[in-house]
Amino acid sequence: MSDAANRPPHFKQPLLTTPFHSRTRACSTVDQFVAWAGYTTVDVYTTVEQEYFAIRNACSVYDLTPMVKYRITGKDAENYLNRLVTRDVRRVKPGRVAYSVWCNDDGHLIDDGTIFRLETGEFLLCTAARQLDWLLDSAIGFDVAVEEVTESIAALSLQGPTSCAVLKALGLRGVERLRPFDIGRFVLGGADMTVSRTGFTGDLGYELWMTPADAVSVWDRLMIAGASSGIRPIGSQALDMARIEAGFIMPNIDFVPAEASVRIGRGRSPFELGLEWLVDLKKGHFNGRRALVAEQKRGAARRLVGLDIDGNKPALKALLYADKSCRREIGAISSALWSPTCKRNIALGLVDAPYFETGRQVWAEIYLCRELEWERRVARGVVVEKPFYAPARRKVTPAWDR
């Protein structure tokens, strides 16, 4: 556990600070900072631009840390597991990681994460929340321990075409070969390291999982591998951009947590997200089950899919209609952006049914503020297929080197 973690916050410093604030805060040069689970982490240290490029040009750095992390144990992790997610966790072997979801009884989401399953009967899950409420509720009746560990594990998000490349040149031998979702362990000057192949970026990528005392050591050895080729930390704002390029979901953003929401038909279960990959209903019984069945049989009434907007003006929060009339509502816009890679200007939308299928058209009313004039536009969009941006690196084993 870091220094930080152990003193009582201040009224006038509240957030923890990670274990390579020291670095993070020597690289910011335009002091912007925001909040995640507790913790002060970078949102910019350039700029967004420069931030965004070396994601898909190069080797990105971002503290990862403030994810919330439990590690669960016991003989009854698995089935306990099993039955708070929706995804059938006893395919998952050991040295593998998994995106799941959990559902509340109405099979709304709650949050979703990565189950790192580390030996036989011991998991990692991860979070971008706190849910240690939900986990130990949910815990009720089986042999299972639910530990928070944030503040014991500190991590590094590595991602980039130049990724792979920079971690040979730190000294991992075989790194290479690790499949995506496979977990590595590595040993780097004497302190244990685990490597997953993992990310948010929809690119080729890694995540480094280290004790506290281990990160500065870390920083700096990374930095100078990676030097020669063009290793750059990144914040919150170039991170956003790239997980809507590959189709990502964002709490708070493109749903509200089902615990969370304080209005009556505000929860979205994984069939409206474009999550039914990830449900099994032929595994025995899970939280929301029920729910999700009777859902599958009568059919989503909206879903949350990939948009293709006319012109380079982002539509974020924009209302979605049937006809350029703008009189018939049929979703809203809830993340957006020009995409300087795909050149395209794309978006994440709920949209009501039938008009979530591939191919058909709705339109974007867009509000545009300029010199504190604003300005409507009505744009035409096209529902597209997810992720808009998915190079070929992002699977190939062995990684490449570029």
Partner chain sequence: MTAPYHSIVIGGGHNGLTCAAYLARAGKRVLVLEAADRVGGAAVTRSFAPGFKVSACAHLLHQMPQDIITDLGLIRHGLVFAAEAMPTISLAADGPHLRLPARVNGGLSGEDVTAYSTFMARMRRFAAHLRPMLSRTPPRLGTGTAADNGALLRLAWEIRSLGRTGMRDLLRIIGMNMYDLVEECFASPALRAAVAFDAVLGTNFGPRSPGTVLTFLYRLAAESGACGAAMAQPRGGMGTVSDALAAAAQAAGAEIRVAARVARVAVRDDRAVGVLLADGETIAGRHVISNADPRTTFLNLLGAEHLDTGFVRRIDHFRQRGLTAKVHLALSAAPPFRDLALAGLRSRMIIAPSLSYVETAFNATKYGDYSASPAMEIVVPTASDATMAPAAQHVLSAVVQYAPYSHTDGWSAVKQNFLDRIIETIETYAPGLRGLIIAAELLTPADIETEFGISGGHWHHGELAFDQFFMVRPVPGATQYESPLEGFFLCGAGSHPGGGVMGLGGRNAARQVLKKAA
Given for the second form:
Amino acid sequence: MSDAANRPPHFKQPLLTTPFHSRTRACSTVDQFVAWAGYTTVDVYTTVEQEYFAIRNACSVYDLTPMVKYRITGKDAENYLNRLVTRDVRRVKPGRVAYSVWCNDDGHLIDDGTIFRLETGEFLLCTAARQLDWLLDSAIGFDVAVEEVTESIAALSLQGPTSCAVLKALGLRGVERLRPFDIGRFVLGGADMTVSRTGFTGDLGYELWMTPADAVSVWDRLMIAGASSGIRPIGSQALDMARIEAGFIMPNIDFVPAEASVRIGRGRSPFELGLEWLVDLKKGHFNGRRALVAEQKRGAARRLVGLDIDGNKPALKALLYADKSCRREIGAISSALWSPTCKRNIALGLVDAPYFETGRQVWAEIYLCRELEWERRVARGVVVEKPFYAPARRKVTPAWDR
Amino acid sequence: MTAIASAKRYDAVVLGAGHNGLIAACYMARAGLSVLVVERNPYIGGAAVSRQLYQDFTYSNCSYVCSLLRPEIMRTLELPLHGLQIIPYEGGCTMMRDGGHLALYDNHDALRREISRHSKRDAEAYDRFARDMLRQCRFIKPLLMRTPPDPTSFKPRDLMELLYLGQRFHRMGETRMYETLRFWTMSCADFLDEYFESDIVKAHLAGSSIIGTALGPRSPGTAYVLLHHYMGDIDDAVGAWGFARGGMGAVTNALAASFQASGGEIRCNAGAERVLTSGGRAVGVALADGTEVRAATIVSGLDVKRTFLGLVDRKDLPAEFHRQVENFKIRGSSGKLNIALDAVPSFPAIPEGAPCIRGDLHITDSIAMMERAYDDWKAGIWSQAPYVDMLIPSQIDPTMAPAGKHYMSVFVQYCPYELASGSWDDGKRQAFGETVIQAISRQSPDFRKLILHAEIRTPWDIENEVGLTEGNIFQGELTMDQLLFNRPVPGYAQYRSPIRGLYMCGSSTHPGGGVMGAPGANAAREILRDLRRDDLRLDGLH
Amino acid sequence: MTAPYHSIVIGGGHNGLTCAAYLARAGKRVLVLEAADRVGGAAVTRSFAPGFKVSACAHLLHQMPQDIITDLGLIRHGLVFAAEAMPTISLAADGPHLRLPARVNGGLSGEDVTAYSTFMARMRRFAAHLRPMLSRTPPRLGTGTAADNGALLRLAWEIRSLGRTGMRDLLRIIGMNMYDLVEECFASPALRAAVAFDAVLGTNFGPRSPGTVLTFLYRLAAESGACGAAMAQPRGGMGTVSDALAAAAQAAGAEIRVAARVARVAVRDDRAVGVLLADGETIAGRHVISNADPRTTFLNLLGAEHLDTGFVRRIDHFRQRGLTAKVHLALSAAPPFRDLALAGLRSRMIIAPSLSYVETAFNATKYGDYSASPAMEIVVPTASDATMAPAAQHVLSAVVQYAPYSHTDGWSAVKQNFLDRIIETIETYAPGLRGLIIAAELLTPADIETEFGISGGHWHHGELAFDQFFMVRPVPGATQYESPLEGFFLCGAGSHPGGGVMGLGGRNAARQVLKKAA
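Let's compare: the form predicted on its own is above, so bring in the form predicted in complex with the partner chain.
Complete assembly follows, chain above in first position.
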């Protein structure tokens, strides 16, 4: 790429720009960028609230390029992934996507991500953070090739009730027939594009995968096609609101990736993070299985749960107590939000046994800074089921296309 | 020569105004003792000095970077108030024989992209490496400022300390305990092989494990020395290294000022000749000028060989102790060039504008090259392709050189104390310097012509000037047999000696060398305990 | 299909056979599967030229505990020694040779002779305290179980029981290198080197490498309770030992099948349930015990898919590349070692004239080259055992330090040169040797890998070093002869206490299997 040759050296400009940068930069009015996996990406374009409502009300466009992508191929690709992750990859058919997590030997979460089965022996693994070291060491004893392809695939996430309509307007015929976690291949203006019905918002949505050379033209076409459907680029902050409503967890926010933690006792198992539905203990051996079997026998000591907190002040980083007098500490909140759609004060928090059971009452100690005066509030919270928001349209096929 | 008794009596006399001697002296003076520090040279500082040997250039002519100096010592002794300022520098770089280079940058993304130029995998394995270094640092750091327990003792204090260590170790959990055991006994090369595939990455990181030691990167027991690079503690930025503004003498000058502010006295040109004893107890010290100074507590900052083979009557020592001191390994393995430069030399391997030029620069691009440098030392010759640790502090600290000119410190590994061909002389010293200059010139075409003055120091010179046996910068090898409760001598690792009232506070004692100051502070704590002055509870002393 | 065996041992090396023998003696139904067409693994006697036989790897038996010999009745099963209590002669190119145990000769001063006996007494005392460790299962840390805590306390007590002075001495020297230690103790360069050579023989170290005092003490500890007064030569070579072990195992009821190569360990419901042979046969067993090296065991026999990444990473990091070669010469007459008559050839001869000689020999291998002037342990088995060669002809067997596993230029290009260098080196001490050579064979670590199926060709199945020793041997997660997989055990030299024809790994493993099965 000529672009790569021209860019300033890494010691002068450590962050890369995505192939959409010329467009995202132009759309940014408040100049608020954030580093993500080695790229500079938009944190907020205009206002977080407006961007958020594009997700729930119309169609949001999010530059997904920095998502770290690994192409996994070879005779043992399926066995390799099946040993790597907690789900049974053999049950993921070509043309399908699966969300999964993977653990270290202790059964503690390294990361979560999506596995795209492109062909029988070809997978794409998408993750938030780089982990080639772990993936390659996991390949010892397997006939498999693991290659990072982040820079050679540009990606956009279209999320929201009109996202299917926008794609149809773009000319992707039949896109509405994609079921959740389906992969479809389309041709747009002579260029190949892969579309998956996936996302990180818990809403109807699609992810578009293309070569970087096509990135700008796809963006431009999308903006034209979606003009009447309320299309709007969104930054990371708006997306984060939607993912909390959807009950999705974030590394380094809701858990520390086990292979990156320095301190003792920071690792979290999928059971502790409420992800047992992703763990298939019957599929044969996989990384961390023996530790997870032992943990299952012991029973979980803590669990990441959804919380509904009284009042409307987000309980960001609040400590949790069993009692209103805040004597017995039982956990802490990792993500919190006043949900504009649910009109509830929601949070994700790690809670000790037995307080994590649904319906239990806990107390959150919230500190509010109001014009430089600090106010302490102890708000009641109730453990509730996740997700907080799950519109039916996210699953309906054929998808809404109006 | 008849002794002239000094009029004044002191509570304590410290031998040697190096950083550890001064630190011990500071703590004692702060506890209310009257303390005298005697120094052989006309200037203080020991191996932490700034000297003007050529025009207006300031040379940190022994130690040259500051990272290990314990922050609790700096704080308690108010060193910033007394003029100490430490300026961090960013990264470092190894230039390769094929014209390439590897630099380290503080910015994580820049670092990853830099390492990926050599190996994408290594760029990410680096995070695992850094994580494991941090894990080990977290375990080891609190132990630096503690007196090692005697594992053969049944005294409550030793048992409690062993228990403390055992519990700390146990808390890591099974897997990390094994990792720690392995880490402390592995060779640096084997350890790095568990992370990296690229030779240049391994070579760059390995450097810090061989500096000052008579071991090669393939010698077991060198892996843990990598920690030295990660234990730097400037403003809590773990891993940061820095220059003392004004050169390393700024450290000892600040210590001296702190000491004097607490009422301490320093006497230069006053080398100790002999520790005076009476009835198996230290009672004073005889100085080279013939004076005798009386004090019930004598604290030696000199290395253990100098102290017990040089200043103490053999019959005052148990034969076994004497033999153990003789067997203590202090090996000269490092040389130093201090160079006044007309300008910053050009290094074509380093890209224009890269900040690593202001960090530590190296020219050894493989473990094999480093190991061969060690093989030369074993054969009694200086390394023909030496490992160098070069820095140009005047790029950051303007006080080191006249405007536009620069000072370069070149630490050289390996250089024997005694050559196979016999002792050092002027010709050999020049030839050694020439080897180093030639090696650097291969990476810098204009280096030689920019040299205004070069001071060449062999281990023999360092011994003679600074007084370190064999010129060893750590006052004793940092091998498994000479660490913790074995340092310097099994049974005498708690800063006390077989002679009552005579203490050790130099780097020959736990936790060893580097301008860290922990031995001095730990020794002071033990002395004050013996004097029942430990109720003063000085900050930073447990 | 027949009822499952109690235990299936993969590999009929000396440890596998010992393990099987002990299990069978405990009344268990045991099957040993050996890929080669005879048992013994690397402890075999093989023909290398018509009429000439030699022990393929180790050629002296000096570490097999007397109690194993007694327990298993190995003498009854055919073990005979052709030579016992063999002295060591450090060859000198000129002047008198140095004989050990030392006496005033060979240029040794009276001080050095005294120093030598003082030194050996000091080291033997430590060795005696460390010896019980070899016959035990090393404890695990942090498990909090009574067994592990007890074992740790016992270890601490054994070291404490040396007394304050002894304990201090041990805790200091154990981390040292031999080079420094012998310099502290002796004046004679030849004596220094001869003592230090024992510390590096079979290791990946030179005399200056820290950790060599540990390997020295380890060797001494293993020898201290050994049969045959340390250095002994079994009649008929090391194969006799393996044959006796096999006979003992069979007498106790174990079945042994040769030419039965195991392809995979059979796994069901996350436990080992038997093995699958290369010819497709499946054999069921409730316990599967591998005598193979750790890499082969876990990556080839079991397979990474049954293991976690972190564990596989540790196996991958286990250093198991050999640095020792073996040379066999078929000679038309007794080798003409200077000043040594045939009786003198009944000793263990070493070529290690000085510390720097050995260290220099080691240097080359760090850069992928063989030693131009290698250090060696030489025996002439035919001097004591006429069965090894045609009448009046002789065999010279030499353990050669050092040869890298892979040579920078490829072994095929340089192997002949190395053999020439070795012969030249021996000829320095035995002028005229070359003219007597009928056949010569060199086994590099790569050859040992191919011939005996030991990945990396290391005699000890893995470097002996602090970080691969005792509690962490071979790797955390596979200590105590166990593995992450239920029912799957290790008994080879890759486990504690390591290599050398000792049989302790096999016996310890058998005990652990029985404990688990109980």
